[in-house]
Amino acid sequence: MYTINEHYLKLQGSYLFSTIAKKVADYQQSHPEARIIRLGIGDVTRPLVPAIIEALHKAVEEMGTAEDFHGYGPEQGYAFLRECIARHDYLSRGCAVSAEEIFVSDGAKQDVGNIQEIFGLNNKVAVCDPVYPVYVDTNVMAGRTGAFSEKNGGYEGLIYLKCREENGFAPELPEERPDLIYLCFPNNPTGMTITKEDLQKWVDYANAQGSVILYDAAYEAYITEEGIPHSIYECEGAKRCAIEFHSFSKNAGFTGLRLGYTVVPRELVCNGVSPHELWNRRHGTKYNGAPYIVQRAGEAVYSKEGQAQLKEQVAYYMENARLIREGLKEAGFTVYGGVNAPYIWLKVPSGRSSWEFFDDLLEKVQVVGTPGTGFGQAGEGYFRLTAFGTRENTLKALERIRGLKAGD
């Protein structure tokens, strides 16, 4: 008889946002009337810039004539667009990444979770609390925890940062010494972010404790603040201890198209071991590359024309932001983020769990959000909202929650 890989039964339930998904198909079953408006999952609405179709449009007219057809592609990536990263995205802000250090992929959340298999199982990994579930899923899966703790609230083995309301929901270093930690600024779910000088810290204690950053910048490109940190590469020292991961979802709308890419630093040495050369194995054994005509796309993004759309774009989302963010203050809620990153991050008001207020927006104001408890065990009492909707639908899920809120 086959066995099946046991580490998949510690994991709790379905993944957070397929029950989300399920709780509204049901309410929407039972309700065909209802005009559901969904400010939870972080897909955005905007449609894909002008020079994004100019250069999609070429690409597939490429695609169509023997001289330009391309098959399979470096799976690294294109030089053009890998070329184009390190250039925009790294040298114009004084990181010395190189190109060859760039690897292309088709989303961020693919190489959050595969980049573990590259590090031992024995591995003690610390992560945030609240936390992209991700991050905690893929190294339950592998099996470097133990079972989920009811008492805890998470499981056993794992080191857990816990980010709470009064030390402004950053972590602190850990106790107890990880191999692995998993730092994403602007966070996901909080919106909060961290100084450079407090994100040299964390360098500089990684680098001391021989212990390896993951470091998720999904999110950069809705920094508004001076003194935030664009990239971990702007720490001295960085280089030698941190793995960093951005996505084209959010600051190019690209959740459709999927492109992303992970940068492992050469200088990243583990007993003589580098994992640049482990990722780049096994980047060619289990991927193909991102298309030729996504990549294009990609390429577009960094261009004087798509620059300046996608400034609009992001400014469009942050101003949903403010509106969010402002409207609930004023309605009496408490309110983290959506100053450096497109999440509201707000309290649950007293008396209800952050599963109970969901069930109290979808069932009386039709409004759709992510109990924060589905981040982490810091997450409970704690709701968060995208300003990934349209304008339109964002100011009318403000006024519902406003009322809900009047209501009460």
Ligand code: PLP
Given for the second form:
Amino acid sequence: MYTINEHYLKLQGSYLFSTIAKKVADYQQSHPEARIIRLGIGDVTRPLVPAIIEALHKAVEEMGTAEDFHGYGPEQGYAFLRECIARHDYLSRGCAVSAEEIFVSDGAKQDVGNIQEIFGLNNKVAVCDPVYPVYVDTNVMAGRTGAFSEKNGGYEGLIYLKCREENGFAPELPEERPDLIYLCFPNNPTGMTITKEDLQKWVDYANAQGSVILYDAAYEAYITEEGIPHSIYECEGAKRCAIEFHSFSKNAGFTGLRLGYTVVPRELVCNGVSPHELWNRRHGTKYNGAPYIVQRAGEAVYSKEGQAQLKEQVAYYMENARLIREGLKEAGFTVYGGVNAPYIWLKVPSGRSSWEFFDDLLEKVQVVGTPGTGFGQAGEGYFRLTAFGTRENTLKALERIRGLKAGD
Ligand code: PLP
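Other form of same protein, the form predicted together with the ligand, not the form predicted alone:
Next comes the full complex, and the chain you just saw is listed first.
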């Protein structure tokens, strides 16, 4: 008889968002009249901006002509997009990242999930707690952890960097040395971020310890304050120890189109071996490149019109974030995040667990959010709301949650 990858059996329950979807579907089925507002999953709601639609149309037309038809493209992405990314996201910020170090893909999720493949199975992994679950689950699947321990609230063998109110939801350098360190700023789920000085401490630590930082910058476009790094490569020495992931999902609404990229610097070298070469090899073996049409749409993100239109789009979501944050504060809730990120990390009123609060919101006021505990043990007592809804729904949801609080 064949065998299966037994590490999959260690995975805890179904993926967080499937659990939520099921609860919501069950509720809707038993209450067909309910008008549920979803501020749970981090999907966007605004349509693609005109500059992107125009680029898509143009690329579609090209594909219908013999002269401009595009078949398989370079696996790493077309030069027109990689050069645009290098110029706008790095060189303009004083970071020396070259187009050649950028690998275009169809989204950050697959890259942050797959990157662990090029590292040894005996590597010790550190993640923040709470955490975007993909970092953890993909290492569990690969066999880099032991079983899940109910007692410890995590997988054996993983180093959890607790991010709590006491430390401003910023991870502290671990006592036990990790090989791979996943960091995500602005953070999903807490919506909190880190100063350049604090990130520099992580870079210095990784360089001193011989660790690699896997830096997820999916929410970089939402940074509004000065002194918050948009890229880890703003830190001295980061090209020797960090891989960075970006997504077009949240800055440009590509959750349905799919586009992202990963920077694997040439200077990153492990015992004479180049992770850049390994990732290049992996990309070429397992991936045939993001669609030409979508890469042209990605190019439009960096055009003058695209940049202006997307600035407005991000501002729209950030106004939602401000409304939720201020509105809930006024109603007496303790809230974090929402200043440099589209996520609000709400402290659950005392006496309720995250899932109990989820049920309260769903059943009493028909608002869906995400229980903090779904992101890890340290998320217990917290609840994530996203600013990605429409203004109308955001205001309605806010009103309903305030009503619930008033009725406490
Ligand atoms: N990284 C983080 C931290 C995210 O929150 C998400 C999506 O929610 C992703 C990556 C995935 O992005 P993409 O849509 O590009 O796969």
